[in-house]
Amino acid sequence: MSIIKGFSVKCKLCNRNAVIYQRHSGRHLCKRHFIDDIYKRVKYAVRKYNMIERDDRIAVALSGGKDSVALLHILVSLYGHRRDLEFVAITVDEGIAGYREETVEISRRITSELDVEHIIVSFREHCGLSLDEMVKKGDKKPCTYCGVLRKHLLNKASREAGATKLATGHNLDDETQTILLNFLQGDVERLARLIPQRIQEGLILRIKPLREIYEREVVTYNLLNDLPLALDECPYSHFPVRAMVRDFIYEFEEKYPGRKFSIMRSFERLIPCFKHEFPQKDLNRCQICGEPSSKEICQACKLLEEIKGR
């Protein structure tokens, strides 16, 4: 996937100048046909998994990063005209000094431009501590606190906002890395949970409309539509094993374009087997916060009790 610069190459589908070379399809595409292709693949994913249905109120997890900004823009562009659908953006402010302030501001700006309702929830407001403070006080890795509590707050805020679905910005690269990583770690049960089997009370169904879109295509989409592009990584992010898997898939894709789709399709063929062997568990309610949990006390409450008890 590369943006065409410095010379004129015609689009494979019309006589306009191409703006990108799409390696997996072998096509040069102009801006119009590239965006059309993005929309086509998003609609394919939405239809395949019934991600968007009549009368849905869809919460979009909007971090302000490139993927979530593109996701919101694409969903509004494709479905914003439908009177039976509503969109609300939810931003979680974890409290990461020098990093989260910029993306929260980007989230405010894009929701204002698209006229989408915007809700901001913070770790400090709901948990009593920012992520920075949790890291200093606790003994867990930053991503443990962030992952558990962010998921917890997104579900809670989505439900309280009356959402029926929660859309996240996971792209093709994210999905294939997760698939291969779980295979290598032998965590087949986690693989089975990548595609929810049924709705459970209190748990907002997650959808991933960008699962057919390359990360590089997300960046290109944002550039072509003059959307904010925050590319800085979280200062706490450090996944050595995932980085190795990411680099392997990237190199494999460079030599054999389209292999990320091959990984995705292989996984999809195995979904019925995964679901048969690992049926979705019934959830209870956490005895402390009342949120859905497979145990008496949810992981979010366990982490918070541990930190506050130190």
Given for the second form:
Number of protein chains: 2
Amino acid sequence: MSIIKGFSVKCKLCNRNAVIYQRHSGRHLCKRHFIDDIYKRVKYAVRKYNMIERDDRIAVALSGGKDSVALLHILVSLYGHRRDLEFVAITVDEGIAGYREETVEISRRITSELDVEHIIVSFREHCGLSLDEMVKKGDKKPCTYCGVLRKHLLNKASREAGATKLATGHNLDDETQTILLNFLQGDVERLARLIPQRIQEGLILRIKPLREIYEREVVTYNLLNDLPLALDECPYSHFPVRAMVRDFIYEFEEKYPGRKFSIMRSFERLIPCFKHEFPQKDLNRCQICGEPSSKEICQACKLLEEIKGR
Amino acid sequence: MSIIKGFSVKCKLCNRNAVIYQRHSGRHLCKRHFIDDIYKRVKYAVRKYNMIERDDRIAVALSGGKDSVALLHILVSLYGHRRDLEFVAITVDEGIAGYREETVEISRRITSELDVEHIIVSFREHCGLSLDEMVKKGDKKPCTYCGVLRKHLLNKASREAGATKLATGHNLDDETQTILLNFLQGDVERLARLIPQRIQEGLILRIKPLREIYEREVVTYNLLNDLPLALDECPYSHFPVRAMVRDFIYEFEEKYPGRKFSIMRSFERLIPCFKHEFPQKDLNRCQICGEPSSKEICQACKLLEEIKGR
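Having seen the form predicted on its own, the form predicted in complex with another copy of the chain:
Starting with the chain above, the whole complex follows.
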């Protein structure tokens, strides 16, 4: 897929000039038909997985990065007119100096423009320490603290905001990388945990409306809609194994367009198997914070106790 | 893993000089302990999958290439003393000028040295045409004719030789490539068909005793045992997608040794799922040749009818 400028190829579906070439479908598309196609595929995924139901109040995890900004814009465009639905954006400020300020600001701006309720929760306020401070004090990798605590706070904040669903911006590239990575690592339990969850008390159901949309399409969508495109990578980001898998999938898709969909199809064909062989565990409540947890003390409290004891 | 020459690192398990470094286990091993390790892992795989049972008469598919030569040598070394077991080698001569003659000759030599009964069946004799002739006459890819007809002849010849099992030389590299390839292509049915078959009339159960042995280990085994090592590739061989997957797994394993085992573990964890969701179909008999087939006319007869009608 590439954005076409300076010469005029016609849209496959109408007489307008194409703005992109969609490799997986072999079609040139104009702005309108590209955006229509994105909407169609998001709606299809939403229906297929029952992501949005009548009277839902949907929390949108809004980091301010390209994916979550596109997600919020798409959800509001597609479902904003529905009287029975409500949206609330939740931004977690982990406290990463020189990186997070810009995306928090983007989050404020986009929620204000789209007229969506916006809640900001910070590590500093809820955990007593920013991520930068945790990294200095603790002995774990930044992504361990961030991954566990962000998930913890997103669930807590969504629940406290009365949400029935929590939407995240994971796109087709993210999902296929995670699927393949777990498969390659022999971690079938973790692979099975990627399937849509069942309702459990205290746990807000997570949905991924962009799971069928290529990362490149997300970027194109933002460009065509003049949406902010924060492309800076987190300074702590360091995933060498995932990067290797990402690069392979990228090359594979380049040579054989549509293969990311194939990976997703393989995974989906296995969902009934996963449900049968790896049923989701019943969750307890953490004895410290009361959040849902498979253990007596949740991972977030464990990390925080450990770091505060130092 | 690499063969060590010219300097002396000690074996991890004894005082002798190491001849190889086994990356996935992080061990240097002498000749004896390397071969012992191969034997141990083959026996483990054989037991895990019930590959060899009391009173079996085992046909070994012997192309004369490195894998099948190692397979025959290993099976005879491990189980040759068992009075209740019998072995018969079956070589299919597809008729590929300038390539097959050498490996057919190797097959004759190795079976004679190991004192194993040897049957040679040829495409020319059974199908009326050599593979070279089919390729000239037909419009399919060489690997289509060869794959279908070789499998067909191996089953027929094993059955006619009174075999209860048919052993093939597929190693860990072959298996993980096939697993990942099918997963990436979204072909879960084909992936499910890789699981051990159930007994069906006329179909000889296929077993893969080398499925836990790296390709490099097979080569090393042959070198250490002075076994012939025909490394020429078939002139018709052309699998660009598989080559891409092979190269990726190779690089991944180089960086993270043992990952081929992880892929195999993922696959094995899914076997109960596959059995449950994709049960093996009951086979009929082909109306032309009587071989087991899921259709009225088997694929082999279909290809042959088509090519002879030209």
